[in-house]
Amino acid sequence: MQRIILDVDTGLDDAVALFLAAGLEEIKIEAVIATAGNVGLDKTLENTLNIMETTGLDCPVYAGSAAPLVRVPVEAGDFHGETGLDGPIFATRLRQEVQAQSGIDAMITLVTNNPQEITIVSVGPLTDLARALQREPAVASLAKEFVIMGGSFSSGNVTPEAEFNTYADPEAAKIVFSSGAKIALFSLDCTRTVTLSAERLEGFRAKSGRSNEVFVACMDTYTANYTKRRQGEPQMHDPLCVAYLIDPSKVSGAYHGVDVILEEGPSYGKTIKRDTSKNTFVAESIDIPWFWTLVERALAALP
């Protein structure tokens, strides 16, 4: 059983990561932390609560950081919609409420009380994880692993060189990558290879269940936004981090040191490889048919 903390900025592909983690019996979600990113914290928190309510899973949801460590906030509402989760309509929540404790405090407490047991899966900006490390550096050694979606070693998706999650808080990313923790990184170089075809989406549309219905509504919006920008099929960035936990042998890659450029200019927020240390497993490819079997199994297991 993989015990995880999910740190999300819930937009459309984050929702898929949440469904995947909630529906796979190999994973136990200890906490979900919503952070600002794709949209502001008020919206990512609302989206996270709604998705977790949809799954029927009883696990605590916390509020994380409302702004980056240093830089002016940037958002990605153009891809995820005004709410960050345009598409599905949610009823009034019956159970899910945000916890009073901060997400950063919850992260520190869970990791320090369960050494080498908790994996932190961060699929938004790394602000929460960086703040936890600033407050308690031992989080780096006490966590089982950090699994991160972010960065690009080729071209970016928010600037020509930078990927959104890293660009949204590059100072935080630098803290995390230099922490000495065991890290698995899913950059755009890997996540861009996993896309949702129209045919596969129609296959999901034919299935039943509320979680499946919300998934399809999210993916309809995601697909429309990719089509509008003539960027091909929608890319499944965030859920790859969850899939990796089920069977790391389905992912190929190599170990590197990773750094982030902080100098102002066109390369601000770009990730680069520095092989002075090699604590980060950089994913290069994943078994794509296997990934989709996981999504199907997770959604079939959810209400």
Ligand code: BDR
Second form
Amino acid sequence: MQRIILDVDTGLDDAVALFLAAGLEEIKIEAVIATAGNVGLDKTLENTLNIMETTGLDCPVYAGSAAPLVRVPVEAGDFHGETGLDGPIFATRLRQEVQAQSGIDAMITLVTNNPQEITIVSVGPLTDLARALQREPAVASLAKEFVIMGGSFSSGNVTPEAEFNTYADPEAAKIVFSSGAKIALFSLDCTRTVTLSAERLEGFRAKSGRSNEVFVACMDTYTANYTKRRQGEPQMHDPLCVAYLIDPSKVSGAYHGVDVILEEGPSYGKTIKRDTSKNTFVAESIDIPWFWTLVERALAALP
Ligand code: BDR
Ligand code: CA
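Right, and the form predicted in complex with this ligand of this protein, after the form predicted on its own?
Let's see the whole complex now, leading with the same chain.
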């Protein structure tokens, strides 16, 4: 059983990560933390609560950071829509509500009370994890692993060189990558290879269940936004981090040290390999048919 904290900026592909984590019996979600990223915190929190309510899982949702550590906020509404989760319609929530404790405090408490037990999966800007490390550096050694979606070692998706999550809070990313923690990193170089075809989406549309319906509504919007931007099929960035936890042997990659460029200029927010330490497993490819079997299994298990 993999016990995880899932830090999200929900987000259309974040929603898929949530469905995957909620629907796979091998995973126990201890906490979900919403951070500002794709859209502002109010919206990512609302989206996260709605998805968690859809899954029927009784799992605490916390508010994380409302803004990056240093830089001015940037958002990614072009891909996710104005709400951050354009597409599905949600009824009034009956169960899910935000916890009073801050997400950063919850992260520190969970990790310190359960040494080597909790994996932190972060699929938005790394602000919450960086704040937790600033406050309690032992989080780096007490967490089992950090599994992160972010960065690119080729071209970016928000600037020519930088990927959105690291660009949205590069100073936080630097703190996390230099923390000494065991890290698995899913950069664009891997996540861009996993896309949702129109044919596969039709396959999901033919299935039943409320979670499946919300997934399809999200993916319709995601597909339309990629098409509008002439970016091909929509890319399944965030859920790959959850898939990795189920079977790391389905992912190939290599160990490196990772750094983030903080100097102002065209490379701001870009990730680079700096092999002075090699604490980060940089994913290069994943078994794509296997990944889709996981999505099918998760959605079939959910209401
Ligand atoms: C990342 O940016 C966000 O828009 C996605 O949710 C994903 O986490 C991809 O660069
Ligand atoms: Ca995300």
